[in-house]
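Take a look at this one chain, the form predicted alone, written out in structure tokens.
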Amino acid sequence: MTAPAPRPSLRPASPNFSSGPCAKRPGWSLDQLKDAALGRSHRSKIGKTKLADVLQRSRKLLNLPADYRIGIVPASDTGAVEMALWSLLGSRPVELLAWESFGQDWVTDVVKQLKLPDAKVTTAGYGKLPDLAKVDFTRDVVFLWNGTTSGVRVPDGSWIPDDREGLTICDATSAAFAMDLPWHKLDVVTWSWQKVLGGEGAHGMLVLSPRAVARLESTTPAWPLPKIFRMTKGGKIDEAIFKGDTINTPSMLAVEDAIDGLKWAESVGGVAGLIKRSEANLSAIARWVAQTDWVDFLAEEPKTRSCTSICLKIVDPWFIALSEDAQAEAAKKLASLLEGEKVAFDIAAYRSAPAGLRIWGGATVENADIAALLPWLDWAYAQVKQQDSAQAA
């Protein structure tokens, strides 16, 4: 039986470890939004200026190639990915990589909604990656850089050839600003404001390489495109989208918050500083896992462990012996106990993932809060196990 753990005395200053929307940046307050262009049109001079500021700061922080476009699009990362799928696919075969729930969502879109006949689906279970060496780059390739619900990321971009024939379409929603993205390997990249910089939801970001733009201008999809997916006019890319003239109305309050997050990112050393903060959070959890017998990373290979959506599985023989439903119930009790103590909110594993915990370690989470959380995990697990054992007796 797991030894009783003492009740910790130190609590995280912020108990917000949700994987989306994520913790606000340290020091954030509503006062940071006092200059928001509320009540003003997003097409007014001040509205366009603020939207352009988001694009320019994002471009500079991420060190985007000069010939890559960057735009703000509707419906968060989901909208950005689906805009790319509906607008770019269909002219050549496609391969979809899926090793967690959101990758499976894109499979559903392409196979069941777009019904592309030449779609190849390559999958791996939670905790694993597909064999990246076997990916067929004569096809368009759709994949996630980081699996938010599995805590598994691709280790680097070496598996993507520079002379690829197809486009690479990368969902990077929990990777952008926390992982080193090799832009020359990626033709389409998407993310949302609500992840690494702790922004608000509903707005997505879309980056297009020159190859992606050429595809847009040379291919007409065989299906109707909703207004919010349309990126061309008269057969040419609509450049206004990539200068802050958004397709639909954005929240100017959320825009102001995005600017605040980008300014904070600049103040902590840019993307390099953000990566350092995220990796330090992963390292703290890795040290704890190494000395804790009831838990392990869901990601099987250390080099594939996410530094943002850090997913943990319970490996205690007591837990493994439970039925699948009982495991889910025990993990739910664990997360609920932590929430009741106000030390960790929203850290239950994703609903379709194996029962366990998911701790956001992105840059807005302070390393001291991660350190303060870990003893509470031991305490809460011991409580749940003890209660279950007592009931069973």
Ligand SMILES: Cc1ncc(COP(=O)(O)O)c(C=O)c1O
The other form holds:
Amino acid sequence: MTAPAPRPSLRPASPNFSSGPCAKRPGWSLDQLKDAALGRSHRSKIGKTKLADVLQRSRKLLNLPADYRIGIVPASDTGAVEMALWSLLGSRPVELLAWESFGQDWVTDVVKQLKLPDAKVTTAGYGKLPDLAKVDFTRDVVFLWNGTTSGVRVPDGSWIPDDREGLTICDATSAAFAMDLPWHKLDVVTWSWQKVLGGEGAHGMLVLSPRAVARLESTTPAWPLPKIFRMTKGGKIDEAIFKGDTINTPSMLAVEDAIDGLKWAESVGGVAGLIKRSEANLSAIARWVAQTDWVDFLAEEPKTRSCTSICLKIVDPWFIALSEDAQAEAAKKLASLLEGEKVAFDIAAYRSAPAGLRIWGGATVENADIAALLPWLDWAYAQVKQQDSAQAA
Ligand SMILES: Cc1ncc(COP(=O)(O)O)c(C=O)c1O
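For comparison with the form predicted alone, would you give the structure of this protein in the form predicted together with the named molecule?
Next comes the full complex, and the chain you just saw is listed first.
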């Protein structure tokens, strides 16, 4: 039995719990962007200074090794990942790890588009991780630090050897600024602005280790590379990209907003402060899950539970007995009831993930808003269940 849940009186101050674009930082307003270099060339002195500011602040906050490159690239996280796959893969076999839908997307790219003959695909179902101890690091390895659509993250980098032969290519878009990334274990890291720091979509961030740069300079892909993927000039890394000379035109409004997000990150104690905020959000949800009988984490292993894309499954016998379509329908109703009440926007599970809820717990989400949301989840769930039982009677 699900306990009757009273209608809560307190609403979250912000109902924005989407997993991307994610909530703006506390206190954000459009006024903060008044110094944007609007109407100016991104190659002007002021434009380049702002782009370099994004790179420098990101580098410092993330504590990147001095010999790693960081650049702003086109087409958000997808652009950054695809640029890496198309530019770096092919000279040695590759292993792709996939445990949810974005990891599957990179499998599709490598197997069906690049058609690499020696691609090993290692998968696990929603809620699980593949056996990381079996990953073959004589190959290049492509993986996500955090599976945004299943809420399953790798617990740490201990499974990645320091003396690996292949490159590690890590899509960290829902992990950067929220989880500790062991840079010396990672050769390529990507993310976008609209996740943990609550920036705007369209721009990707790409970090390259010296080994990744050496690969770029020593091999030439067997396929044509469009301009927006090209990172070398005359066989050498194009250093300008990593100094703020972007390949094509960025939005200077989005750049200003990214700087605002980075300054806010500095003000809350840097990455340690951001991680603390995100982990506190996960803890609040974990405490509620522990005392709530209708819900559980989709991630089976506690140490793999994401502190950003917090994915929940419904474990109530009434729900489990429903057909897959009816489950999807009920979960959708739950999310739209909460949306209608303006207490939570965009928290339905990802379209190809098991029916349930996905609540963003990244640093821009206030812990008080998570606390205010939880009683509403109980209330809405009881409503949906009651309506279904009334219809069935
Ligand atoms: C792990 C992961 N990879 C890729 C993407 C796609 O990112 P973008 O829309 O920034 O290209 C997302 C978006 O949520 C993601 O979570």
